[in-house]
Amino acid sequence: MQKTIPVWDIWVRLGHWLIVVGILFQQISGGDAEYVDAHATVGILLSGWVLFRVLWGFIGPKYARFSSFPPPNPARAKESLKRVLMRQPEKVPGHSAIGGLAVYLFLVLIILTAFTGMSSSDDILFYGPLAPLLPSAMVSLAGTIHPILSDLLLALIGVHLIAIIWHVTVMKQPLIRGMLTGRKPAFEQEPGDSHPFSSVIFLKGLIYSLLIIGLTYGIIGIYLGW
């Protein structure tokens, strides 16, 4: 059996599944006036989590850090995609080049979707917490762009699901198990320091996540009067 090592810490894994649930809820609730408050609240919390994940990409354990991602350039991504289609896995415990690029796209799309949602208004039922701070033209533009970004995010999720099915069934890579257990094939690499399963990483992530999500909701959801 191939040696495995701890790769994904609890905050990477928890964030992955919370984003799955959050985006699913947003897609269901987005067009329903009855859930407009819940939709806005979840959007604020998702944006807070993304801000934490960006910070975690600099202060988290080895494979959570953006410095461990392959450089996101088109040539590298094209080569990575070619390897996937040829069923040749990139022998890295963390993200492949195309996988790292997908993470960047998800983070950018989620934060832009949340920001445009919080900046939108229909002048009847919904008035985003950032809308009073912006010119009316920008509020109108945000309202136009928000559903487009939401659809792009849904399309990216669809591509992501297809990629996972391909990796698991065709390439026989345990991606889902890795995101559940945190362990992946080692490929002669080490977990790094701090250890992703250590109590230090758990407490560090807990403190920063609560601080950033709390500040995000406190500023946008409470101070700005949502």
Second form
Amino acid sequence: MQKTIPVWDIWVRLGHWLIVVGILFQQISGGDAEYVDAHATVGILLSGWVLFRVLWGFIGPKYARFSSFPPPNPARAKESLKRVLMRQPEKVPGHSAIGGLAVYLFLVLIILTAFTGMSSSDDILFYGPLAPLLPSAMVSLAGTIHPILSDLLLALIGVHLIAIIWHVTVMKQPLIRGMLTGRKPAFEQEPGDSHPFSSVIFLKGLIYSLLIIGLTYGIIGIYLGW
Ligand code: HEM
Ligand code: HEM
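Provide the structure of the form predicted in complex with protoporphyrin IX containing FE, given the form predicted alone shown above.
Expanding to the full complex; the earlier chain stays at the top.
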């Protein structure tokens, strides 16, 4: 059996699957007046969660850190994409250059989508919590951009799923198992410091995630009067 090493810590994995459920809910509930309160609440919580993932990219374990991602440079990403298309696995335990770029895109797109949702208003039924702080032209622009960004997010998810299916079926790389168990093929790399059962990482992530989500919901949701 192939040797594996711990790569994705509990917060990267839990975070990933919570984002999947959250985005699914947002896509279904978006635009339905009956669910607008739930849509806004989940959207604010989701943005807090993504902000925590960004912080985790600086203070989390080795492979969660952005410093362990290949630099997001177009030439490397192109090279990395070429390798994927030619079915040559990149022997890196964390994200490849193109995979790392997709992660940055996901995080930025989710935050921008949530931000434009919070900044929009129809002046009748819905006042986003940030709308009273912004000039009316920006509020109207936010309302126009929000559905466009959520469509772009949907397109990126489509590409992500095609890429995952390609890696799993054609390139025989067990990436989904990796996102479930945290372990990936060892190659000749250093293991991460993200042992799947590390209580230190669990507690650190728990404290910071509650702090960031609490602050986001406290400031945007409660203080700004959502
Ligand atoms: C709403 C849909 C989805 C979004 C927004 C999303 C987003 C992401 C993000 C942001 C990452 C990077 C994780 C990190 O470093 O924190 C990631 C990785 C990953 N996702 Fe998704 N994902 C979605 C759906 C799925 C689904 C349905 C699957 C599997 C069936 C999947 C499988 C994976 C895998 C295997 C990785 C790790 C890739 C690797 O090992 O390099 N994703 N995804
Ligand atoms: C990443 C998080 C979010 C996603 C993926 C998302 C997605 C969507 C989608 C797909 C729609 C339907 C667009 C259409 O009718 O074509 C929508 C509408 C809407 N969203 Fe969000 N949303 C998010 C966050 C938020 C947040 C945080 C708020 C407010 C606090 C919000 C407020 C609204 C409102 C008021 C609408 C109805 C107006 C419209 O159609 O533009 N959304 N959203």
